[in-house]
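One chain comes next, on its own, written out as C-alpha cells in the form predicted on its own.
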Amino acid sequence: MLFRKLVEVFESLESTTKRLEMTDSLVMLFKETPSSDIDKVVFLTLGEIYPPFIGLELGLAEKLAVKALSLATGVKEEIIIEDLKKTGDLGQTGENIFSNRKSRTLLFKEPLTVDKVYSTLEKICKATGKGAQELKIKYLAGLLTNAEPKEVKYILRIAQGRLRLGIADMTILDALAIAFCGSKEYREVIERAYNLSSDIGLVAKTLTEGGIDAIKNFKVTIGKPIKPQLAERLSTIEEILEKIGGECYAEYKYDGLRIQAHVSPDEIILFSRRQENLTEQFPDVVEALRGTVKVREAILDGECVPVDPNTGELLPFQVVAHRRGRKYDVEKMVEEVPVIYFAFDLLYIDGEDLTVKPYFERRERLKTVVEETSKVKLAEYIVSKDTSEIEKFFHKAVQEGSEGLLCKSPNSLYEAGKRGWAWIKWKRSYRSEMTDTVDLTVIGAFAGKGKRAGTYGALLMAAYNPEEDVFETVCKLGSGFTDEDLAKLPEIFKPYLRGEPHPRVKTVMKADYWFTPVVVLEVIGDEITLSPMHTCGMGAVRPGSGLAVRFPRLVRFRDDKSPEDSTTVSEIIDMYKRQLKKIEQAQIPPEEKEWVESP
C-alpha cells in the first residue's frame, strides 16, 4: 500500500473535527488496505509503532529530527530552525522545505510504501545504545528523501509523536466494525478483544485474516496485559448493597500504584493500569512474586502499596510513584521505598480465561494459586449482606492505612477495560460533598497574570464522557500549585500545545492555549454546582446549564492514569444528584440551597 494513500486520509482528518465524517474516512481507508498492512496502518494513524506494553515509543528529539531534515535537503540547520520558528510545526517546516526545492531529481526515485515508512521508524524506534543518535538521524534522513513535501511533513510528525489527527481508539473500533462487519453493533465484540489485549494492530489484523468469529475467540495471552476493570462510587453502604443485589465481597481499597502481573516460567512482566511496562522500576515486585504463584502460568490483578521499612505502616501513593519510571538508582529506590503486593483478582491461569468466571470462583482460586509471604497479600476483605458489618470493617481498613473498600458483586464477570456498578468505591472522602476528589484531564490554559506572568494562570479541565469519546470542561484549575508546580507546567504542557481545542474536547470557554488531552490530575473541590460555562453534563440536569467543580484545587499529578481514565460526566451527574439528595434530607431552607445552583 502507497504511504501517500495514507497522506490522503490524514489531510482529509486534519480538515474536519466531526466524528461521523473522521469514521467515515477511516473507514474507506481500512476497506482499501491489505491484511498484511492493517496493523501498521491502524498504528501508524495513532501515531504509534506499536501498543504502550512493548514500551518502545517514537519521539525523537526535535534537534535529532532537525539533523535528518538537513542531510536530506542540504538545506543549513540555522535556516531549518528559522522557518520553524515561523509554523511551530517541524513537519510543515519540512514540507516548505521540499514544496520550494528548485532542483529535486525523480530519476530512479520508487513511491515510499506504508511498510517502508513503518519498518523504517521501527528502525528508529530500535536503536539503541552508542553510535544511535546518528543512525536514528541517517534512518530519518534516507526516508526523507525518497518522500513527497505532503509526506514529509507526516513523517516528521510521526517521528516525533506528534502527529495529533484526532484520533482515539475508539473512533478505529468504531471504523473496523463498519468496515469488515457492515455496521457499528460490532464494536462491543471487537473492544472486548482490544481490552483483553490491548493490542489494537493485532485485533485489526485478526478482524481482517478471520473475520468476526476469531474476534469472538480471541485468547488471553500470557504478556499482553488486560485492560483493569474499573469502579463506580457511592457514598453509603446502604446504597453500594441496594446497586449490588444485597450482598458483597468488601475489600480493602489500598492507596498505592495498580500492577497486573503476568507469571510464566520464563519471565515474571509488571504492567501498571496504562499498560506500560514497570518490570524494570519493581525487581523487588518480581522477585517476590518468584515461587509464591503455585502454578505454572497466571495473571494477577493487584495493587503495589508502599510500606514503612521500620514500622510496617502502609504509606500514601505519593511515595510509591517515586519508583514509577525510574531508569536508574533503582536499587536504592527498593531500599528506601519497600512495597508490598497485594492480589484481589486472578484473570487467567495455565491457558484458562478467568474474566468470563464469577467474582466469588475467581477469588477463590486466587487462595489456591498464590503463597502469602511478606512481600506478597491476598487483599484483605469479607462477605456479607450486613451493613453494619460492612461499616465496622470500613472503618477498620481506613484505621489501618487504606482509602476504604472496593465493594464486588459475588457473580461478576471481569470486565476488562470498563467501568460500571459490579464494583464500588466507598472511601472515607465520600462521607460529605466533595471532600472526595475527581480524576481530571487538562485540555487547555489561561495565560498568567502578576506573579504567574510567563506561565499558566490556570489549566481548563475536562471530565471524560465515554459514550462519545470526548472530553467535556468542569473547571479551571488555579489553586493548589507550588511555586515550582508552575515553574514546570509550560515544559510539561509543550509537547501537547496545539492552534485549536482537540476535536475530542467539547467546550464553550475560549482558553489561551489548547493542548491535546493526555495529563491527568487530581482535583478535590468544595461542591458541584450548575453552570451555563462548562460543558459538562450539559442539559443532563437542566436545560442550556452543565456541572462544574467549585473552588478546585490541585491534590496530585496522576501520570499513572490515562485520560480515558479521568472522572466521568454520568459519575459527575451522579455526584451532584447525591450533594442535592443530602441538602433536601436535611431539610434546609430553600433560600439556603440556592447556592447549590449558583453559575
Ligand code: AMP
Second form
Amino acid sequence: MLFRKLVEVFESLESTTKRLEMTDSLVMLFKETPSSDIDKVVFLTLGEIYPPFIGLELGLAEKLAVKALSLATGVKEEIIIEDLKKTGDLGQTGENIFSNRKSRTLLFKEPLTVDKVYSTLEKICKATGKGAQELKIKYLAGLLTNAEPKEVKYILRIAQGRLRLGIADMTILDALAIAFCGSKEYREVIERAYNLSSDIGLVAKTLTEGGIDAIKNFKVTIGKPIKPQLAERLSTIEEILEKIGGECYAEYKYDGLRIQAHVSPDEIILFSRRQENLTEQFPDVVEALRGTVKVREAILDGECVPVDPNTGELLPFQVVAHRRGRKYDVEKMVEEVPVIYFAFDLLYIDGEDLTVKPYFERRERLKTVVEETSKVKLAEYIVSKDTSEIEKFFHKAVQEGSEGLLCKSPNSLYEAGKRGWAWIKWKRSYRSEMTDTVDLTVIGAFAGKGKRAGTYGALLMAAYNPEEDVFETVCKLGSGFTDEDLAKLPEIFKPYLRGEPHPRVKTVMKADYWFTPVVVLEVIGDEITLSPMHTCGMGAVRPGSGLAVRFPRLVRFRDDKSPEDSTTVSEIIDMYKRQLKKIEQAQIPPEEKEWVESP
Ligand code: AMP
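Show the other one: the form predicted in complex with adenosine monophosphate, since we just had the form predicted on its own.
Everything in the complex follows now, all chains and molecules, and the chain you saw is the first one.
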C-alpha cells in the first residue's frame, strides 16, 4: 500500500473534529488496506509504531529531525530553524521546504510504501548506543529524500511522536467493526480482544485474517498485558451484598501499585495498571516471583505494597510511589522500600485462558499455583454473606494498613478493562489527623527479622484502663526508633521479661515476648481506627471491635511516667469520637458517612 493513500486520509482527518466523519474516513481506509499492512496502518494512524507496553516510543529530538531535513534537502539548518519559528511545527516546515524545491527532486522519486515508512521508523526507534544519533538522522533523511511534501509533513510529525490526529483507540475499533463486520455492533467483541491483549495492531490483523470468529476466540497471551478489571464503589456493606447477590469474596483492598505479572520460564514481565512495563523498577518482585509459581506459565493480577522491613507492617502507598519511574538507584530503592506482592487473581495458566472462568474458580486455582513466601502472598479474604462478619473484617483490614475491602462476586468472569459491579470497593472514606500524642505502656514484643535480627521488630503497646486496673493493647510499634534505641531494647526489657502475658494485661494478640508493664513511650499515629485485633475499649464503640492507633511512631521514651500515667482507654475512646465529630463537621455526604457512624 502506498503511503500517499494514508496521507490523503490523514489530511481529511485533520480537517474535521467530528467523530462520525473520522470513523467514515477510517472505514474507507481500512477497507482499502491489504491484510499484510493493516497493523502498520492502525499504528501509524495513532502516531505509534508498537503498542505502548513494548516501551519503544517514537519521539525523535527536534534537533536531530532538523539535521535529517537539512541532509535530505541540502537546506541549511539555520534556514529550517527560521521557518520553524514561524510555523511552530517541523512537519509544516518540512512540507514548506519540500514544496519550494519540488521541481528539482520530483523526477528521481520512488513512491513510498506504508511498509517502507513503518520499517524505517522502526529502525529509528530501535537504534541505540554509540553512533545511534547519526544512524537515526541517516534513516530519516533517506526516507524524506523519497517523500512528497505532504508525506514529509506526516513523516516528520510521526518520527517526533507528534502526529496527534485526535483519533482515540475506540474510534479505530468502531471503524474496524464497520469495515470488516459491517456494523458497529461488533465493536464490543472486538474491544474485548483489545482489552485482553492491549495490542490494537494484533486485533486488526486477527480480524482481517480470521474474521469475527477469530476475534470471538481471541485468547490471552503471555507477554501481552490484559487491561485490568476495575471496581465500582459503594459505601455500605448492605448495598454491596445486595448488588452482588448475597455472598461475596471480601478481600483486603491493599493500598499499593497494581501489578500484573506474566511469569514464564524465560522471563517475568511486570505491567502497571496502564500497561507500562515495570519489570526493571521492581527486580525484587521478579526475584520473589521466580520459583513461587508452580506452573510453567501464569499471569497473576495483584497489588505491590510497601512494608516496614522491621515490623512487617504495611505502609502507605506514597512510599512505593517513589519507586515508579526510577531508572537509577533501583538497588537502593529495593533495600529502602521493600515490597510484598499480594496476588488476588489468576488470569492464565499454561495455555488456558482463565478470564472466562468464574472468580471462585480463579481464586481457588490461585491457591494451588502460588506458594506463599515472605514476599509473595495471597490477598487476605473471607467468603461471607454476613454483614457484621464482613464489617469486622473491614476494620481489621484498615487497622493493618489497607484502604478497606474489595468485594467480588463469586460467579463473575474477568471483565478486562471494565469498571463494573462484579467488583465493588468499600473504602474508608475519611480520615482525620491524629494531632495529639499518646503515652502507652509496653507489654510485649515481637522478634526482629533481617536488620533487626537479635533485637525486637516491634513492641506491643497498651493504654491503661483505671476502672479495671488493666492494660489494653492498642498498637504494634515498630517505627521511629534510631538504630541505637533498637540495639538497646532487649537490654532495657530484660528485667521485665516473663513467660506469659502479665495478669493485668488484656490481649488477643500473641507476642513473642511478654513484659511486666513498666516502660512508657510517647507515640504519635495517623489516627484512631476500629480494630478487632486490639482490646482497647473493646465493644465500647462497636461490638467485637476495639480501638487502635494506625501507623504509630515513637516520639520519645517517657521515663518520667509510670504505667498508670499512660493515656487511658476512655481518653482513646474520646479521641476516636472527636475524630468522628470532625468528620461530621467536614460536611460529608450522609451516604459516605455511614461506615464511620453506624454503631
Ligand atoms: P481504585 O484505584 O480506588 O479504583 O481501586 C481499585 C484498585 O485497588 C485496583 O486497581 C487495585 O490496584 C487495588 N486493589 C487492592 N487490593 C485489591 C484486591 N484485593 N482486588 C482488586 N484490586 C485491589
